[in-house]
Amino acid sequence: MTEQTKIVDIYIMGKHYQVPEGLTIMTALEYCGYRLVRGCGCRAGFCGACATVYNLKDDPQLKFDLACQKTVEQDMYLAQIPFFPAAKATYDIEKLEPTGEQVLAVYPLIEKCFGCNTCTKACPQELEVMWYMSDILRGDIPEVMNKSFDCVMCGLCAARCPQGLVPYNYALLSRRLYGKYLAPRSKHLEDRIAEINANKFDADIEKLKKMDKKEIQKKYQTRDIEAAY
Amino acid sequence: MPYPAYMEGSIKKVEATREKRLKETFARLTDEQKNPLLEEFHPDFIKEAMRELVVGPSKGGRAPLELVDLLEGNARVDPDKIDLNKIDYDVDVLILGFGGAGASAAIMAHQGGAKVMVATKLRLGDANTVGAQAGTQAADRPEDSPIMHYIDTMGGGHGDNLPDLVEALVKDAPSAIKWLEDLGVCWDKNPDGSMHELSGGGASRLRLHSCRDYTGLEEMRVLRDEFRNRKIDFLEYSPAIELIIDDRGKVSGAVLVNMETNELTIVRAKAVVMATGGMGRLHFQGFPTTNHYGATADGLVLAYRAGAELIFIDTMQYHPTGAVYPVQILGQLVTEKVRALGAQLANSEGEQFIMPLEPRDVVASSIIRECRGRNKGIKTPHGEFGVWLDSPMIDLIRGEGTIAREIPAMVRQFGRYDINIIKEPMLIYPTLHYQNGGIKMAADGATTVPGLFAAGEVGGGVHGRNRLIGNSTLDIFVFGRRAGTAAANYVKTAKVGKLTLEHVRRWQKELAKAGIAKSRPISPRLLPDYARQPYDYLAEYAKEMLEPGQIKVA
């Protein structure tokens, strides 16, 4: 295949490259003889570490997206974005309520949003950031939990807010009051903790335990399977 | 990028046999068929991949040759260089690393009284949890016990594993879903309240509790958030660079390097939890990885090099569905939960193979098998080889919307590159994803170094020698939480002697009698290099090779 690649131009920091097409900015960047330190993480799309500003050349607007999965485009502009200041608030998640106004009271800025919409447009995973921003105000916790749960903290709503806002940590405070207060409890678990620390399976266990790893294997493999589905 | 026009012939008959196979169910093996199939193609049984350490604690034992490279490496600091009396951080309890096994043993050395200090390579959270997708494993159901989860895991490590460690797994794991969901962790749930479990390959029940497909990132956020509410002391891209031990043998702080200055920091701490986590960037055999940037095996040199012995450390996981197309996305990772949720694996001709939800080395190996002992795979335009993983099978049996629902990370990561999974079928190819060994470790993370505890991927033991989905993001909480726990507990008696980098100095003497001082690199790795230079870089490299006492990072 390498008679088809095709070269694509880019701009590092505003300096000119050329790099075979399909590369990933973060890809780019290594052809390009960089070797990152930071910016760099879990290059799967799940850290946020490595949040990417560009632009085309023709094309002022600035974009967003994640250096690991984003590909190159021709005439692209490259800038990352490894660190960016942003205020988190420190809390004792036991002594707070699961409600808007305690959000509110933790995080008093949040009031300050204008609803001007530049978080979503800079939300590399297109969630709805100003839309989860008024359901806080509205107090719908539950809401600000579905709509910001995909969320991986690479702190492009932050750094775009022109109100000095940190989207991002306020969705965090809300999903933990969700995860702690509001989401229905589990019987079945409470009932196995409760047996587990009555030693209900210790003798049995135990058994498992002497057996030699023939008796263990043999055990496995005659044991039941529920289905999976 | 959709999926080229070469490829539509064998997307037909993926689509054309899907009727016929969503009432095909495919026996699972028995150990008669499994152990052949393992011997042939998985990755562990490729000989000339592997050789024998000659120095350390686990000398005669045999591991990847890349590993064994640093393991036997040079060290990075030479003791006369570098002065112990010069402290600059003074703690009970050092944590290094910050996934899920470092955040779990600060916060809860933390809450047992002790000063707790974190170093970690890259920033909080930059670790192999936040990329953990499908679940993690407890047996809270009615139908299950942990009883059925203890001989799940330890046939899925085919017998070895330590039995100490594989109880401690199993009695902790509900209520380390509980504390996790006491912290504010949002479990997939039923209306009732009742956890919504999925199964898993060589799991007997449904047992795996998820955050969508997001369920590490859902916990390394909470994790992280708890402990920086906590006021803990860290350090991000500050890796350890050699443990110090005092002149009684016991592991009393470690060498850390700032990577941006190269700067050194000596921290003198009563106890050293090692939480590094694992080492896929070192690609055995090619392979490319699930694992995040700093995956160098840091954590194992260091604890080697400090006199642990090290277990089980010649069998990595390859998870069977990592995505080969398209390339920008090679090697990541592809859930699990895809097959939990019905897709099966299907080679070019439309075929299965394999039941699907068989432990990984055994799924994995007959994927290798398809494309490399049967000619039934599908070559990528870059020439890799993959089979097709069947996704759209899941809104089949389970309803439309419920990809969506369940595996909204999947969609998006291919949707980027034009290929909706909803509708046509992904390609996989194993990816390097796990070390199933590590540091020999006791039930409350004591290593057999006094001093030094260890907990997640770089411990060793709890796994055997095939770890099982889902026991990894539980395993991280639960040696994690012991491990914190049993150090801040430790540090309570504890004294610290006169710190010392003799072992270091004893070290270099021991690769020098060897004869292989010359030959081996610098190790710790720190990070892998995919910088490509307009000369022979690895070649340069090597000639330079650091004397002791350069810390060169980049």
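Positions refer to the first chain, counted from 1. Think of the rigid core as the biggest set of C-alphas that the two forms share within 1.5 Å after superposition. Owing to the predicted nature of the structure, the values given are computational and were not obtained by experimental measurement. Compared with the form predicted on its own:
- For R192, the Cα coordinates differ by 2 angstroms or more between these two forms after the core has been superposed.
- Core-superposed comparison between these two forms: the Cα of E215 travels 2 Å or more.
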Given for the second form:
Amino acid sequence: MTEQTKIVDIYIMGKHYQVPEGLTIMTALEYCGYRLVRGCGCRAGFCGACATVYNLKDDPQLKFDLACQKTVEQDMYLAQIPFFPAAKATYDIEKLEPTGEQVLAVYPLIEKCFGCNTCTKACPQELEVMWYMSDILRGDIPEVMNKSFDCVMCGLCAARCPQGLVPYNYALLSRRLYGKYLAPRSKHLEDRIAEINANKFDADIEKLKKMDKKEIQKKYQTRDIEAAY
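Here we have the form predicted together with its partner chain; I need the corresponding form predicted on its own.
Here we give the lone chain, stripped of any partners or molecules.
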């Protein structure tokens, strides 16, 4: 640590620590000696495992983010939140229809949403959670898919909902219905699946399995790359 490094004061579970400015909440926890076993998945903002609630000195309002993305601030108060259960229905996607009525049949509690917008405020991805909840009630599955596409399933919307709703699970079902029934079909993907089912690539796969690591790396580095258009 150089002399120019700025130090900030943070509080973890009520205990005072000093850490270098610029660390993420996750790295600050580890800098302070905490060993993260849970709540530290991809560390790149994709898995949603490190959902974090914090506040700042003299500001009682709770704030929300992903610990692997949010950097520490002066007088930040941190707490590790435990896993919280969220109701997830069991369903067979093959037996469902891509409609809002179907989503409501699987998750009837959606109708309890009264539009308080707490879910949107809690979302670290800044998704319009309340609005896609409204889209579900209107039966607009494609719009639910569009608005919830970047959801990382961190669960903060469910943790903060005063009605005990689980918006991210409702959006997940909607995206699955869209992908199964409404998304435009890709001809080249269907062709490739047919080739796989016809065992076209079995010999190549067996050949790869017998190569050593250096051969595989060389083959990867010298592969043909299709030009982007």
